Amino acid sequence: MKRSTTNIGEIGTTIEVGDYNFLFIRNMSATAVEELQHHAAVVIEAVNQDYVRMVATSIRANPSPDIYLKPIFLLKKDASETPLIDVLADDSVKNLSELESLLPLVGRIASRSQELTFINSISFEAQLITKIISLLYVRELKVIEPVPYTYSNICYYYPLLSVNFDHVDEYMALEILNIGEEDGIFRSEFVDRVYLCSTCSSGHLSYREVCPKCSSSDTTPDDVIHHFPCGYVGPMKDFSNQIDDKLDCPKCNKRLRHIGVDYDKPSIIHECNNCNHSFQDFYVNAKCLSCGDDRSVETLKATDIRRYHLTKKGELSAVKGLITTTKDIDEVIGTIKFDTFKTMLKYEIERLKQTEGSSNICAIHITNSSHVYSRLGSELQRGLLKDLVTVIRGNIRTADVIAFQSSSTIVLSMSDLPAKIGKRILNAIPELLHDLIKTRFDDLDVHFECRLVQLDYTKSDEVHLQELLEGYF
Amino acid sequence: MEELLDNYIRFLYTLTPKHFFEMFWFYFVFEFIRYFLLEFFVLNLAKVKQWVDRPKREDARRRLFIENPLVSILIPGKNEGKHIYKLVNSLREQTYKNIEIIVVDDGSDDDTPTIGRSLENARLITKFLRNDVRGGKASAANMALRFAKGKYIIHLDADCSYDLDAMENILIPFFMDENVGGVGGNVSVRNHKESLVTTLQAIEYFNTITTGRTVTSYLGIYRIISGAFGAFRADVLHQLKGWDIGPGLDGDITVKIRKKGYKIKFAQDANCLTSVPNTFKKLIKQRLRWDKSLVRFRMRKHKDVLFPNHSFRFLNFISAFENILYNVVLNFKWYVYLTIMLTFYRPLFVNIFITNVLLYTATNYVKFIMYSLYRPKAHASMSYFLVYLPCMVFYYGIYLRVVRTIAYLQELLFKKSYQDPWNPPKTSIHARYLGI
């Protein structure tokens, strides 16, 4: 076994197992995913669970294939079993000598995450699921199972899916498998049922008996008394006498004596210490432990928890690319397509060539688009890119084109201006932007990245495109 | 046939009229003098201050209007669930908005919970209350009177249905006078169609309720508010503590309220339908029980009021008076008369008795169509019963007088309403015991 170790200050080390070089986080270490994408693999020091949760969460909600595809290995010394984790990872091993055994599950995985193919989409959903088949065929795997899991939002975790969503969205993880499923990546069975708040689609929720006008829980039960002799019926304390503790009738003043002789108990009345209302039956409210609404049963959300499996269409969707999903979003009007972009790029670089003038292309780039669509869904993330798009295209010239390389990132055009007039141009615009979302978009934060590339006509497309787009997926 | 006819011509054509009061004096005395001369006297008299009060009537209405006070509308009842649907949806009708409706189930054992449940989580009735064991309907009414908000106090029976201002109306007459304690609806009947039997009970009730009370209240002696739609001050009946046990507890509440000085109204503008029952072998198990509360609550219960006591009412006196020399002495008396004219009258007795029914029927159509004419709403066609008013003879004055005489035989002789299944035995052993 070849072992070369390879200091890199507090982010992780080097692994060279083989013809593979392994990044190797130690337990509690900072870290930075990043890193992965030139390494084969990550061995995580599995001591503290959360730690390790966290990283291996980091890894897989990553939108670069050249991170979330590559495989986790945990290095442990016990056999204990951490579900969520278990998933997550795909294998353990007890010491770093044992690495080598792993090598052909990383040549294979290495090898299908070659076969795929990525066709950039400006949905949010066609992403996802892009990646979740990805992650299945590189693995040769073809169920997406639930797990229960205490800290999921909705008691239900898909780890491979789930860990791209904050825990107030995951209800969304359940919308991506559903749109998934319309589209036939995936077929389904029924696992369970859970009931989600319908304001937050938390469920985590808390049941109680509740009282039918105010919904207060602090109520106080009483006994009613029928007083056979003169028909009288109230709560026991009513006949409650102050002086002796014995009970009374208010109505004929009789003592009563003998429950069945001369008074029974036909029923039980309850009284609410928050509004006085006596009744007999509590409604049941489920209070969201989440958002703090408080709402009857009748109200939540019945949502299904199914088992997924990925199809034959899912399958050669992984290789041969994902087209469009139901929830696709259409082009933005006042965009062009990537390919266009690419070919005019092209031209531009023949033009240049001739009359050796000054081009450029940028980048806007969303730094946190996972986090900001799955906090949208679909519509909102139509929204919000048309309001972006005709923001840019307020502060370019008409003859400059916009398109999207992904959802996360805009590209355009500023031709026959200087570069020094071209960042400024750019700069200023993620200002504007921010300014259009805090009027549209309630506690929406947006992290812009902006990249100015001037062309060069020595330099083909496929190399400025490189340039420009490094690190943004 | 023939000679019948010839033999009665023969006994019209010879008869005097110091022989015709002779034989006739029952009807003369008690019947044409009460039912009929002072009832239209008085219906007239009723009618006139009806029309004198119009201002203050409707400034009364002004006033319910704008105090606008929370009313409790209590519906004791078992195995009443089929019918609570539409009855709430007929409350829901009515002009009079600012309503609670209590619905307590007394030890149903059909669907009624569900129902009352359901109907109470679609925020259709206020409150359902269930007693698991049945308590009897005094039991019934008194729990939802315990939780009843209202400043009024309306008892309904679940069967029954109202015209859609019958609340507002009800109500108007304690604005009309502070002192008004309780108001009784009028209660006309639904399926006059169904049977002869249910027919001839419209037509009963329209003479005794809708004329009959409506006399009795101005002459300030009505005494019954009806179980099927009352109305009542709430601070009286907490006053009393609701009601007693029955069966007859309507009448007796009445009583009560009227004993602690307050006056009774009768509302002849609010309606109620009820169905009535629909054969005579039901009609009797009815009256048997109705007519033996007569002897229970007037003769027993309350028989202070006939006598001279600090507690000394002149008009409970006559109300409990009338009511006891009409329905009890009188029918008692109707025998004597009987016995007399088979005694005496023997050879002429199928005369006689041709006659009465003449007389009895002749009153019957010129009352029936007169006091149409005082009706202010009518829920079925007058016209319909003119064919069926001759029956009303052999209905009213022997079917209905062998019923109540039964009834207070076993009433005066063997106490039976205490052994009524109407009411449960529990709670009818401690009644009898103290003899209420």
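Numbering follows the first chain given and starts at 1. Take the two forms, superpose them, and find the largest set of C-alpha atoms that agree within 1.5 Å; that set is the rigid core. These numbers come from a predicted model, not from an experiment. Compared with the form predicted on its own:
- Core-superposed comparison between the two forms: the C-alpha position of residue 68 differs by less than 2 Å.
- Once the rigid core is used as the reference frame, the Cα position of residue 51 differs between the two forms by less than 2 Å.
- Comparing the forms between the two forms on their rigid core, the Cα displacement of residue 369 reaches 2 Å or more.
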Contents of the next structure:
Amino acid sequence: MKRSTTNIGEIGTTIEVGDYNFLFIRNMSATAVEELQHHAAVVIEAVNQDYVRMVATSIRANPSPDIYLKPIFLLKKDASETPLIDVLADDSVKNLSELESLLPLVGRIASRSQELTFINSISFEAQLITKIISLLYVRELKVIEPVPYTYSNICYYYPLLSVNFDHVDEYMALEILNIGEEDGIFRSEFVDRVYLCSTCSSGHLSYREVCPKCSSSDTTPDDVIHHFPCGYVGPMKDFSNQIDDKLDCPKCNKRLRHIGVDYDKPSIIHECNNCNHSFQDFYVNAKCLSCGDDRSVETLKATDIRRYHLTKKGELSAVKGLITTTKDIDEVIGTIKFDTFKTMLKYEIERLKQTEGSSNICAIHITNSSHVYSRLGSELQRGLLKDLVTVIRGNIRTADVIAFQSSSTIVLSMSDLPAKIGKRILNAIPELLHDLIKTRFDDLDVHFECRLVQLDYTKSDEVHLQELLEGYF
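Which structure goes with the form predicted on its own, now that we have seen the form predicted together with its partner chain?
So it's only the chain below, everything else dropped.
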């Protein structure tokens, strides 16, 4: 094993093992995770767990793939388990001489990292989905497991994703994962259900039985007594006397001797020490320990905690690059949601069964979308999508609809129109789009491919869409 060390000021030490160099971060030393981009991996001396968690979190939360994708190894002298840190890290060793055994893993992660395509994603959500699927892909992992965590603001933690959020914003990790599932990047299964504050989405709540009149939790319980002989019913304090601890009926003055014979205790009554209101049934309130909001438990947000699995589409998205989510393209003015487009297609096929008309669906596909979007920032990407829709909308009829199947594929309808005329209109659109792009974007070369499918009422909507979109995924 080839090994030499070179000091890096107070930051740490470079340890060379074979053809790779490791950044060694000593316990409680000053850390500059940016140094990791010049190393193949990092080794953290795991003595103080809070310090290790801070360093590992800062690495995985870094926006640069040259840093957040790098392997993290722990130098641990014991076999103690730290679930959250163990997920952030890739492996552990008991001493530095064992680093040689990790070289194959470092090589695989480096090799798979080279397979990834990184594009300027159009939104924050797309950026984080790209990050999580990249981390999973390079490590050949398939599952995002929620970890119960006392210090999490929602009581559960998705380590590789939640590190990107401040404590008060951790609930946003659930929104990101849900968007990914809607886009087919993940599939999920139920793990647990938590209840979050309806104001700040915190899961740190104090549940209290409160007075239904003033919502105070300062109450005193008292047994209700039913005296059999005279039928008097009242709180126990009505039966108490000042002489001894015996019970006397305030109505008939008889001594209560045997429960079940002279009397029973059918229920409990509560008295509020704040407003003196007496009641039998409590209200249950949840007080948020984060923002102080105090409301009935019925107003809490019931939220499912799920286990997420990376799909084949998710793996392909990591390799090809993820530009947008469905949420992003659904917000483009002048379009409808792709799911709505599919529903309208079903109705159009049914309508054609009753008529002899001719209708079509079309696709305009950007064949070099990865190259195009990698050259544009988020705002310019949104501007490009809006401009494309504006040009297309100006060259089709008002009744025709437009939808994004993805950020690189636009679908549209051409109802009650012969296929020959539809093709003529469709083939003219790319030239108009090129003219627009030349005037709005300098040196941006965009390649379009158009396709038209004439509707056949003997075929299902799924078959039509498959013919239209084949090869565009």
